[in-house]
Amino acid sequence: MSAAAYLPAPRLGEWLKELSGRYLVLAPQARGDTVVFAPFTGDAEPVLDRDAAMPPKQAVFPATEELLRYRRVKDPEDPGKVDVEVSASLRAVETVVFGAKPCGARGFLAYDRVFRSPAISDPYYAARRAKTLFITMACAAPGNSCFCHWVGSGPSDSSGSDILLTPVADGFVVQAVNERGEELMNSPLLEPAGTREAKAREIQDAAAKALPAAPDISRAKDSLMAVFEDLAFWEEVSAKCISCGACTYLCPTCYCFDIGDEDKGMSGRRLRTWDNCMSFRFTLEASGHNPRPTKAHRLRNRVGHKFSYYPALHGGAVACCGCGRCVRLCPVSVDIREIVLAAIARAARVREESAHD
């Protein structure tokens, strides 16, 4: 990292403000009862003391997006030959998304891999991923529901920001994390840390000591997979919930997504649009055959993707940051956590059968 800078609290506004002639600049703003990253436009102060219901990953992947446009040209010397005209609707503009939790940010390491792989590269995810950089909050008290470390993060993890911020009396110790963080600090309104730079590093060490410890999940991948006939243990786990899909659209990681074509007359356009694999729909075939037919196979996939076949894709990585919004916001109190430990202890208990058998 480079040195560390000091933002009086009082300048943040102008700080945006100031960003906001090069970037649209997302930050998170009250809408009514709940916190959303909309545009900032310096006519209200961000809110920085809770975090957003939604995570900024419509920043670079956006719940809808149009994809391409196309028109059908019919061939003047046969009316029955037509041609189909295709334009992309490539658009990503500069953007700085401001004061999201580490987490949030660290999502997008989830999506790089899926949407940005030597292997395949989707350019409408690339190009917005590319333009868009990350000024994150660390956490000074991380909430009853988070558990970031449970998965290799913490409340200062900076792996998925540009530059982090820590608050600390009277404003903010700014510390940039790679090259791109150190052009957004160009700015006479940031005065150098001296001392405040030890102080933000004593908040965010006893704010990763706020958290209790973490269980060992390094068996999560292989005991999803041991447990994964076990059709009455997923019954047992997913009996509250009622498949409404809000820990889908409200998680930093989930990347599924559906397209379909919207027609009008000779030309329409084709639009990309965020999935829910927790819908009965969602791998209901065209034969009326369905794989995922109950809840139970869908919170089975859900909770095993995260945290079983995507890791065994990716090198161990585990498709969640834990950020706690699945835990938090939703509405029957499904815990994610509480699905994990149990698929440890279950497998467990059939290894230590099997043993005596």
Contents of the next structure:
Amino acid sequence: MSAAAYLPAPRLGEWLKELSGRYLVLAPQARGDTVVFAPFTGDAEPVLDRDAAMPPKQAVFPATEELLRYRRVKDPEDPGKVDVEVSASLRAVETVVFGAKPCGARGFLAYDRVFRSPAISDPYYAARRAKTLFITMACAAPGNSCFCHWVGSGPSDSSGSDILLTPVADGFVVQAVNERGEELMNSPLLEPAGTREAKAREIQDAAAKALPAAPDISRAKDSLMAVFEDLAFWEEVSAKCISCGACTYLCPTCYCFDIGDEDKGMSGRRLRTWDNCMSFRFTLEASGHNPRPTKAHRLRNRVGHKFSYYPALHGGAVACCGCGRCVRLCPVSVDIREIVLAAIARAARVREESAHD
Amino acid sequence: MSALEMLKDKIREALPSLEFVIGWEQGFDALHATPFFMRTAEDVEKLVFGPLCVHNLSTYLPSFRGRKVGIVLKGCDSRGAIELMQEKLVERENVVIFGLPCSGVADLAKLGRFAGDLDRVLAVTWDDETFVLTTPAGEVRVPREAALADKCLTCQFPNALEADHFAGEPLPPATGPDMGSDRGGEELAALEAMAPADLMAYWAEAMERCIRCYACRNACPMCVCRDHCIAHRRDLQWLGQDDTPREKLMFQLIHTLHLAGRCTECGECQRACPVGIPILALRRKMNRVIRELFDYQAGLDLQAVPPLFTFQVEEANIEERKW
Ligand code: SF4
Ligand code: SF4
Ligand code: SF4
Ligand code: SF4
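To complete the pair, please output the form predicted in complex with the partner chain; the form predicted alone was given just before.
Full assembly next; the chain just shown is listed first.
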């Protein structure tokens, strides 16, 4: 890794403008009372003092993506015969996501194992992923709903980032995480970091220490399986859930999608859209049967997928980056941390009871 | 005895004949209360009530049809329960209502304008005049008027309108700007003054950030189609799948129209929206129209028939023949 650089705070806008010349730069910006990632135009300052409501997943995995267009063409000789012309749509532009928190960028590691595995590569995902770079901002202080350290991460985890910034007095220490990040750093606006690099490390350490001790969730995978059939448990923990889909759409690691055609006369488009396991239609079968008929089944799917089924398939990696968005922004404050711990406790109790029998 | 203690006593007494009573407990941090299903006397100990108990719990009622449950309701929330009962979506005899007087709930979005990052608020206290938020940067004081939800500033019904048990002293109806035809205040006035193209541009900008999560729909007590919502029908595709403000606004307009004469203006739709889209204005507008046309407000009277549930050959305020 190359030496760290320093960007004085007043130069931030210039750096982003410079990057905007070569990339589409998505930066957190205020919209009403909310912060969302939007193209940086230079009209407004990026908002860096709180995490955006939406993680930057739109950059790589858009809410709606056109996969292909098709057109039915009648054979002039034999009008009963119809041919279909298909053209793939793949628009991926060189993008820099600026100012996401490390957790938001790390979310894509969960996607990569699914969409860009040795066995299968989703060309749409792979193309956008390859063209998207992340300049993230280490957290100087964790928030009330943050629990990145529960899932093996931390406030300055750079594993999903290409560049990691650390806010220091009057500016940012800029560290390249990989070669792609290094390339972004050859800007005349950056100065050598000097002693600020040590200062940045102090800030990073302090943020990590500010998090309350993490409980041991290594049993989550097996515990969630152990309580899988325990519907009374799932009904209890999902009682207040209103079964919207906010938690999954806001989540940097939720990747479920649905594919449907939008037909207009002789032509149409095939679209891929976000799906979510909180919705009734998620596993609705053509017969009308739904294997996940109630919100208890659906919440079980959400928690189970992140902390049990996914880790079982991907070498123990948890499909949750601990960003806390689903807790923070849930209309009724359903808390995934609480549910995971409750499942671990419930499974332990069942184990104990059966040992006594 | 405080109203909360009185309420706890009443709930403990009633619990044996009920599956559970829905109230609130402290949530994951100081700022959040969270809906709470009390099943045992020990649970009741954890019940809280205050300006952070923002949720309209009547949202849960339709899913418990035919079951005996209890629910704690503030004045405005009781209108949701009443409207559901008027529409025969909830059976009055199966619900035990614990009514409360409410002197207003906080709008967290408004508090955020003072405190910055709400996720860093460490403690919250309040009195009749001020909310005090403790943040890492120090104390932030927010005047009550600036912290309360809009609906509370013009609240007509601070006491539950229908209750089997009522805990505490009933409050006098709040005074303030007229809640009648002016309800909606400056926000609605500004929108009504806009030329159609500007209005469309306003909504296009606001809906841009909508993620189509439908929290607005699921938080709404009167949205009862739930799993069969028009927004999820693929066979007919009333809504396209495109991620465009146009499709997203289309859903809001459907919601607004499906709530005509039924919306109690509880504000849950807007409160639930994770990206803070000011969608309540659409409902307020519709409510104003309903009041003008039918002289009707939803959820006030168990016996009343909502205007769109009935038909009159000659409506008093609709001058059909003069078209
Ligand atoms: S957990 Fe919260 S956000 Fe997610 S579906 Fe349930 S109520 Fe909605
Ligand atoms: S499950 Fe919740 S905390 Fe975990 S990554 Fe998703 S939104 Fe963040
Ligand atoms: S539309 Fe909004 S304000 Fe009206 S009843 Fe539903 S949630 Fe309440
Ligand atoms: S809650 Fe907000 S973001 Fe979600 S669908 Fe409704 S308006 Fe859109």
